[in-house]
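Let's start with one chain on its own, the form predicted alone, as structure tokens.
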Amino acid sequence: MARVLVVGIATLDIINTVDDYPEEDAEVRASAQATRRGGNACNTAVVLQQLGHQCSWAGTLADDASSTIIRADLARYGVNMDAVQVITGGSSPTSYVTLNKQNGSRTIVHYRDLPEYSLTAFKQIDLTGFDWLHFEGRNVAQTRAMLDVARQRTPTIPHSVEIEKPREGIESLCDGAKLLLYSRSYVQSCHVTNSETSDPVTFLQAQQQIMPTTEHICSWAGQGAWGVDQQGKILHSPAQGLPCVVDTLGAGDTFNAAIIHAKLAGLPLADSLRDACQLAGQKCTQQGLRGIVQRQR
């Protein structure tokens, strides 16, 4: 077992399920309706602790009812909360997802009147006893501090970084890190202004000859998973075939954790994406994250 801290954000999901997705100003009914908690750390950080490690979770919550559901779902998992920052008067980030029943893809509309986890609270943390940082990629001025904070503390617990959104300046948090974790959309917003980085391999190399000490990877949906190693070969892993998508709504953190899980045992980059690729498939077929490690045995 291994002790993780993630450092991002939670949310509140309110999850609409449809039978196919509507045509703008249309009027549905919504087949069910669940309240998750969500946000990629926190999604991550369950499901690392279902993989057996013991994870805490840095981040802002609200003094509102929503903040006590989150609080709630983050404790029945076992995760660790005393680097919580909690602002009073404020209100939980919530995320209004519609639900695809045809094929599980999901919809999100996303409000947050929350104040981002900030640096002091940051600086209060004893990171000594820690395996592993796991960092959001978002919050960019704040994060590259923190970044910053670690390696001059701790120098030798490696890190990793999810690099989700083409936020401005989000590629300073790259640096030093020892896995870089970027998605689909992020690598496809390259292409807007570099034509080289289309595509999942090519991307990859550009960014092993910038950065040769770190491994990079980058999860591709329904079309598995790619990494780059430190000699610069390329590996891939397709997607599971699975029977039916049920819910797809944090698949990329549940890959993320499976990722983070492999490095941590020391699996080779093969491994390591064949079992992140399974363990996200695994998350397709059901709802939520609960049981998923046990679901996949």
Given for the second form:
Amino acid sequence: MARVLVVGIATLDIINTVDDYPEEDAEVRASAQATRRGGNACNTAVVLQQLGHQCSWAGTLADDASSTIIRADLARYGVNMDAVQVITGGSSPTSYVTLNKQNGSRTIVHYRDLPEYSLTAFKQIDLTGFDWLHFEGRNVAQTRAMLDVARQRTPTIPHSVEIEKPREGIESLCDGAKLLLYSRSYVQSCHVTNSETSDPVTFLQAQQQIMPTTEHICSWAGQGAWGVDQQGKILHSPAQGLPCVVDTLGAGDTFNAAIIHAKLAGLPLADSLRDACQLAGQKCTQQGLRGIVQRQR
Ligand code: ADP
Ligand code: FRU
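Starting from the form predicted alone, produce the coordinates for the form predicted in complex with beta-D-fructofuranose.
Zooming out: every chain and molecule, the one shown earlier first.
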């Protein structure tokens, strides 16, 4: 069991399942609706808890009804919330998700106006005693400052950063990380400005040249995931062949949790990719994240 600090957001996800993905301006009826707690960092924490670790979440919460649902869900999994910053009068970030029954695709419309987690709050966390720190790559300037604080205070604790969206200056979060987890959409956005990084292999090779002591991993939906080791060797794991993809919401967050779990266990990159694709595959066959590790066995 390791102690892991995750820094990032929590959301309320309102998930409408539709029989077919609608046309723009159409009016369709959902065949099911579910409301769940979401957010990349919190999803990753909940999966890590199920893998046997003790997670603490650092992020902001409003003081509205949605935040009660968010809190209750995290508490159910045993996620520690001592570092949470409550914003009085704020409203919880909400994602409106259209889940396509045909293929499990999730289309997300996200709305937030809640302030992001502050550097001041982060500085109050006692980082000693954690074995791993994981950051969502958002709120770039403040997150960079948090990474610098962590590096200064606890230089021996490894950290990972999720590089998911092409936000301005997000590359500045890469420096010093033990592990960088890239999304397909981020890699593809790099292609727009640099034609040499159009595919995961070329992208990872380029990143490894720039940051040779960091492990770089990129998940690629139904094609699995690629990684590059410190010798520059590219490894690939195919995605699980699944009879039915039910719900891909949070597949990447699950994948990231499984990779962190593998790193904590000291597994080689090939095994880490294989295990993460297996657990993320399990996620795609079920609604939500509950019981994901048990079901996989
Ligand atoms: P995100 O949820 O961040 O968009 P991805 O779509 O890259 O992340 O998915 C993360 C992982 O989930 C993939 O590497 C793969 O292992 C698994 N996965 C996603 N979609 C499928 C699918 N259709 N079939 C099997 N596995 C999948
Ligand atoms: C899934 C997810 C959802 C959330 C959205 C935030 O990866 O974390 O739970 O609504 O992404 O971007």
